[in-house]
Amino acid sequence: MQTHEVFNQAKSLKDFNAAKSPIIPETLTAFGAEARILEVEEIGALAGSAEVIELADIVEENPPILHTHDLQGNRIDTVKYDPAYHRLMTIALENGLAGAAWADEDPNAHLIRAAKFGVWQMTDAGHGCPVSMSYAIAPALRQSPELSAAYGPLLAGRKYEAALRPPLTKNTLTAGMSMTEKQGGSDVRANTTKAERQGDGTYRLIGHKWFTSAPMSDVYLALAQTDAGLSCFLVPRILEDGTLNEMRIMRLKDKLGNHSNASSEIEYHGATAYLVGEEGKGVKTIVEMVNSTRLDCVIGSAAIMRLGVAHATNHVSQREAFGKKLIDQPLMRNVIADLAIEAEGATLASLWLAHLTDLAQAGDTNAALLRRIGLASSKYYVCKRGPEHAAEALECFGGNGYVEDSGMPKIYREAPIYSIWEGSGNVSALDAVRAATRQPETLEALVAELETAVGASEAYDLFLDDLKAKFSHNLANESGARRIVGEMALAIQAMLLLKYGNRAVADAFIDSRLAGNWGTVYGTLSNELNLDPIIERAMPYVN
């Protein structure tokens, strides 16, 4: 007798088109770059292949390896990846989401990079870390002009080479970072590995790291302290003899996600490194890459929100329950609504601050300060979002939802690190109170943005005279810092979405965020909502 037939069971999602999400190419023509759209379209094809799914489950499931000494007991510090890792390395340098966007000319070059990442992240994770990194630490080597001639071309190469040799003897290069400290964490200032000067103007690294991520990067940006204080340097990671670094690779983190990127813990024995920027000024250097990286945090938060939304629709799109599918439940709909909702201000946000890279980058000091405060709120609110936006669409496919074939809890287990990197919670709050305080013209302009919006919304407008009667009030108490940054952010979104985004969004956005009109928890959008248009956004990824 037949015992098991398959029925009432929702298709994976695969085949689809990560970039379909209407607030991308909405943006794009927002922002003047509606000639790159198919660009991007094209990118999310193979994001959204069976092919790249694959990929990215090889790697989850099969994570990089350490090798620390070789059969004869020599030192070799090498770390094995999956060539389904390579092959996603590949691709993403191929398509320019590394250190490309820097030789660019297009004048919207990041926000393009910005949406391609975004796009390509919802892939694995994991690889993006390096290819960040990569990014990222194109501003900092411009403190020293050497520096970034020799080696800032080959940052923004398009063809990945795995193996490694002498920086310079290659096409494309890879780049790690070097920062943390165990007694340290954030508070860089509180490092102890050296950095001793040598006759020849090279200087040698001598102390413990914490966290090294992508140890087999081509060079790392690493904080050591010197006489004049904490100073920033290039670390090679094949010297230009062909001999391995004084580098040595401790360990690499069992982690709870992001699998498929080595973490690792690593000591320098008298490493080799050249001093980026001015000795002593080592945090000031790095400033520009933090935040490039702080920014790819906001685009991946709102990347694996975009992911949780696909997999939720695709799911509910299919399933069935009491006689009609899932996204025909009057309840269900307002999960899925507000799933979308907070994909979509968190999407606008970040492509919103990659523009702004691209104005700061041409001399507009405006979009400067903009960029100062916005990323710094947006760092913390929205990648906060995340988790709590992973649970949700989790739980929309029910007991599916928590086993891993269905995709979701590599999702709830990604979605957590982009709030930790470069600056957990706390750090990215009082760094956004920071730049208010110390630098108020960074306020004043986003006063300024925030009021471009007033008029489009009663309720828009009242949570803004709210909000800038406390910046008149509250900037100054630490401890209220989360609560004042989050509502800086919201405002951002709210804005955003008012000025380019979908007006049934937007409305929905501040009925619930910003009115009050909101439970505690996703799905609890006001009944006095049509949810039809929102709902039919979200569903372009359904198979």
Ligand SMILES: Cc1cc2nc3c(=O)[nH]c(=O)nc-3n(C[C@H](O)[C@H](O)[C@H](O)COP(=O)(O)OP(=O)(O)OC[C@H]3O[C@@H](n4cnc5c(N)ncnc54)[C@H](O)[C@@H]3O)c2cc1C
The other form holds:
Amino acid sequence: MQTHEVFNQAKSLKDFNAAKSPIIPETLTAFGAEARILEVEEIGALAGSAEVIELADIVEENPPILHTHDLQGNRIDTVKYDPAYHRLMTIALENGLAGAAWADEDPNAHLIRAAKFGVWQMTDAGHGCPVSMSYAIAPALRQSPELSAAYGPLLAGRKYEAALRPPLTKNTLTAGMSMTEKQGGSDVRANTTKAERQGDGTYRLIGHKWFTSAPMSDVYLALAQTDAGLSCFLVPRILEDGTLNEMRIMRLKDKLGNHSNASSEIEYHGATAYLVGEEGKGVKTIVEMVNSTRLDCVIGSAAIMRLGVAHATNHVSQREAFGKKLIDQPLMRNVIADLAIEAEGATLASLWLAHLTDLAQAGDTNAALLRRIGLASSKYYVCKRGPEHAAEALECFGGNGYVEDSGMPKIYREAPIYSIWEGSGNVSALDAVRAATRQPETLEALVAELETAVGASEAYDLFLDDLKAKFSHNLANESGARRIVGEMALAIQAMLLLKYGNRAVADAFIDSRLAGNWGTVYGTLSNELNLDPIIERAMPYVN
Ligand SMILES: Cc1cc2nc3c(=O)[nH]c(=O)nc-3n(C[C@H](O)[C@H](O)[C@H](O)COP(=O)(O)OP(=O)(O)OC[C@H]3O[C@@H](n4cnc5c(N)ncnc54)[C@H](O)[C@@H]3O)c2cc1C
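Same protein, the form predicted in complex with the named molecule this time rather than the form predicted alone?
Expanding to the full complex; the earlier chain stays at the top.
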């Protein structure tokens, strides 16, 4: 019996180009990388293809499984992944999203990699974790030139090989990070894992790690205590003789999201490790890796904002309620425009930070100072905006947004992680304040950069004057760190939008976020604004 006809249901977003947000090519052009826009669009087409969307669905539904022992009771400490996971990793690495940028001589290598990684993160954030760690390890490893010479070229490889072998016998390596312990995550100096120096110059690690993602990586950077204090070590998963290093995987975490990524608890039972950098300087060494994964958190947050906007605009352009398409309902237009400007500001900030990485690598000290403070403040603010943004994009679907097939619950589950790992919200805000107070030249560089947009918008100028006054007396109070660092991040996004972005987006961003013509939730932009050009920019994904 046919009870009814199905109508007024939106077609899901399929076979789209994930790189189509205009802010991406505009920013690449602004920073001199227009010659490589096509490459970004190619990976965008792949990311939005039906084939890759299906791979992402498969890995979401089939999380990795830990096998601690074989049939005979021997320890094997192996995590098995669905083949779809390995396919996603293969594509990510062959497109240079892991360590390849460090070996790429293009002056925009990190910017291009960031644009591509952001587009690819719109598929499945979980496998992005090992890709990001494999990208991030290189600058930390450089602090031990011999290790860097041996492992660096392999970490820059593009041929993903899932099977474990002695690292130096492989073409391409993946990397993980092993810092967090039960008694202290943000406060890594509380680590209790011990490192004992051996006669041959290697070390033996004994202790545990409460979180170590991607435990099937080839190598890790781990923190452990020596007599000189907390130190950083390179730990291979497989030893030169082909045996498993003494790293036991105790269990995998049952997590809110990031399902395709195995996040494990491990124990080091005398694992062989190589010192990276100097004994006692572990934090200084590993922070070089952490800073690059922090950049990827900002890129990832911006990516899922764009994905939320893409899904939401696709839905509201097709669905009708109360006699009109939802996209033509004035209040829904306000919601979509508000979500879209957040995504544009976040995307521009993330690509600017990657551009600063390129400049800093080339020896530009001002860029390095800007990256230091800009990254800490954006890691705090952009990542903190993610979960609220995801919830609002989900609600644009009404009830269907709460249903798995819409893809929105996955976005909602992924959003908080970027703010938690690699420096949770408070820790990132305090880090930005630390940069400003202990290294005042970072703040001076930032103020000078923010002043380059003065004269383009009266509201921006007023906000900046006020912020500069706050910098002179509000930075010392830790309890106010979120507020002032959030304003710092907003000023950065406004400055970037004025200089490199779309004027209508910049005006709406400044009017709402800087001038205060805004409510406390999305969809509260002022009635005075013309939202049409903003909505038009949010529409390239519509089916
Ligand atoms: C899915 C997942 C994967 C992960 N993968 C890895 C991995 O591969 N390797 C790894 O080493 N770790 C990993 N982590 C751990 C992650 O980095 C830590 O959980 C994070 O750094 C926070 O540490 P914590 O859990 O000990 O929380 P805590 O440090 O106890 O922090 C708890 C809260 O207190 C706040 N806080 C801390 N210090 C201050 C302060 N001074 N003032 C005010 N507030 C403060 C924090 O912002 C946070 O909100 C992973 C975590 C997750 C969820």
